[in-house]
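Presented below, as structure tokens, is a lone chain in the form predicted on its own.
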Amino acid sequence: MDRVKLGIVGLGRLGRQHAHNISGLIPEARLYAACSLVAEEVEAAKRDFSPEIVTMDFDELISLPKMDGLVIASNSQAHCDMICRALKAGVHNIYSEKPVGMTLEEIDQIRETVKEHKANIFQVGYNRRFDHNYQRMKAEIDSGRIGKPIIVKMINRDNLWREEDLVRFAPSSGGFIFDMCTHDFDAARWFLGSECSKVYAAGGVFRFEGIRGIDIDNVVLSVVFKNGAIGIFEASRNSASGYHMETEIFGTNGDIRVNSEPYEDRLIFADENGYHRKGFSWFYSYWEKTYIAEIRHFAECVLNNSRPIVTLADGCKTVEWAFAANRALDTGEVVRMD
């Protein structure tokens, strides 16, 4: 079987995991080239994953004639620039981590560049659509089993950060809503088959004083969808018990839930203080299979010239929503998206 030659730019905590998956866990692909601006990350990728080409020059990466597709896993603020530069250099198959852009102007720029330079496969990294539980939830909703969806509730709590790590990460993260909550919105609009009509937000800094004025660490978002359904999204950077993700869709004839008790293993320990189970230490452990599945899907789309499950249009919708949610947070007003 042919194997897709993939290049990757960005070898931080998620980019390195993508490189690991491509190099050994995805039979349809191989890690052809790896790029980072950090010398230590390049050397580690060369040592651990053995790509044919390693470089600290992004222009060199996107000029490689034998590369079949590019995975962009750099920091959020660089996504738009790298997407557009890659397309202009002749790269036609792109997987980009979310968000694809940081402003409405950036997503317009990406749309125009994709059209002008005729991108072939463009996939955005909303990995939850590749979770088998979420896929079954989607199928049950579409079958009408719970009737008409009324409320979608999502809890998205990151494991407790070390403050110095969050202070370093926050300025380039794209902001809390872009970084975490767009995952929830993408899944919700997929489940409901509807776009957002209006959004209200309330949040702030409750734990990490070092990011005050830069970002927030907790938020609650209330959303009304165009089909009348209601969304409630809660997100946090400081879950002391470990990473926690929970989803419920409540309908006219029933409800369906995923991950009400997200434990890393089945071991229960009991002592004089009660019963204890180990939570997830970070988000990647929780979603590991989906990260493998989404890059495998990208490779399959390149091989078969097929449309990806998560498209550029999906990625642009989440940016538009995040922009409105941030505006709602800043103003304290309900923001309409019509």
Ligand SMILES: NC(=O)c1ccc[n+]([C@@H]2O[C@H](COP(=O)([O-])OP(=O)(O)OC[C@H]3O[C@@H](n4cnc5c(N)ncnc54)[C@H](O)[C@@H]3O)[C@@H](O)[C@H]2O)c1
Given for the second form:
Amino acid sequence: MDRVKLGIVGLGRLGRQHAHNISGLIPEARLYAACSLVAEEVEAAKRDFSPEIVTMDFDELISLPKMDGLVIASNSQAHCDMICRALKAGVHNIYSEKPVGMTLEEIDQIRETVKEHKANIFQVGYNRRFDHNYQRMKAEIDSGRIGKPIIVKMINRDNLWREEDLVRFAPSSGGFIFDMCTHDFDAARWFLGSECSKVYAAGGVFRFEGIRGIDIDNVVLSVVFKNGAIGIFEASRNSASGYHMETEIFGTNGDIRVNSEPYEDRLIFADENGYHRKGFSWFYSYWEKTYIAEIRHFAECVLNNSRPIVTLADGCKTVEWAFAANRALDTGEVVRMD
Ligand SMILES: NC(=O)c1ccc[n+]([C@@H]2O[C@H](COP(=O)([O-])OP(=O)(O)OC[C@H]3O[C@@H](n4cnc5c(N)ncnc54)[C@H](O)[C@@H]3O)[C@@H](O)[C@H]2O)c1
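I would like to compare: after the form predicted on its own, may I see the structure of the form predicted in complex with this ligand?
Next comes the full complex, this chain leading.
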């Protein structure tokens, strides 16, 4: 195999970026086929990325015999159905955006279908593991440099949404905790090598009245890990200064932080109102390189038949955790996961 021929379903906010990366920035892959329910997105992909095949029919996409791997970047609620249908149609190499499923029943169904239809490569889109700062952080924790990790702190704040966009997005987002916090869950369990033992959640609608009854816009989760470490995770849809991700691991002998100063560049503007710096306009500009690296990794795994860094088991764990966190939020009680 020369270059891995990838098909993609979902050409929205993230899917279009994946298509762009596959078509020009990943030497091991090429964009073979692209699919979306939205005609304008399909037309734009045809014009901008020149895949051999474009379609609005997912069944047509998964029956293409020459496709070496499928990238699923559709809405979260569609992932389980698409993963299972693709496997049954004979697609053996799958990259799925997070979260892989929306319920515990869905992740059981995926696990069974993966086993029954003998999936070869299965990678889940936890892109942070491909970030060089996060990789260094993981290596330093493992080396013992900060001693034993005591506290994991994660800030995960989307840039301030326009209310009408969020009202449109919220019903298909999979829910705030599934959409935002599963990234933090995956990173935390990777850093600590430990799973969540219990979780408490407090959150609600603080900024966007239009999503009340559908979703929430801010949350704080308190977590105890099975190894005894403690976690604080906060997420928001309304960071007025821009996208802000920050992580700190505090240990018995020191701590490591990443992005405590969330600026997009090194420019400082000064005027009569003081000094100003620019924040990140959206998540993609902060994590851009990781989205290229993760699909490149997927293509390499297909080429070399090697095990991906983020597996289906990882994807399922974060769904279990999100499910527990949602229950904690709904009940106001501590939810135990062991
Ligand atoms: N890893 C990350 O950092 C990250 C960031 C953003 C989004 N995501 C994930 O990516 C996924 C997509 O998010 P988005 O914001 O791009 O969504 P979006 O709503 O902008 O796009 C969804 C796309 O899925 C397509 N689609 C849905 N059902 C389909 C079907 N039956 N057949 C063909 N196409 C179908 C739509 O046509 C659209 O192109 C979500 O699962 C989300 O969680 C991950």
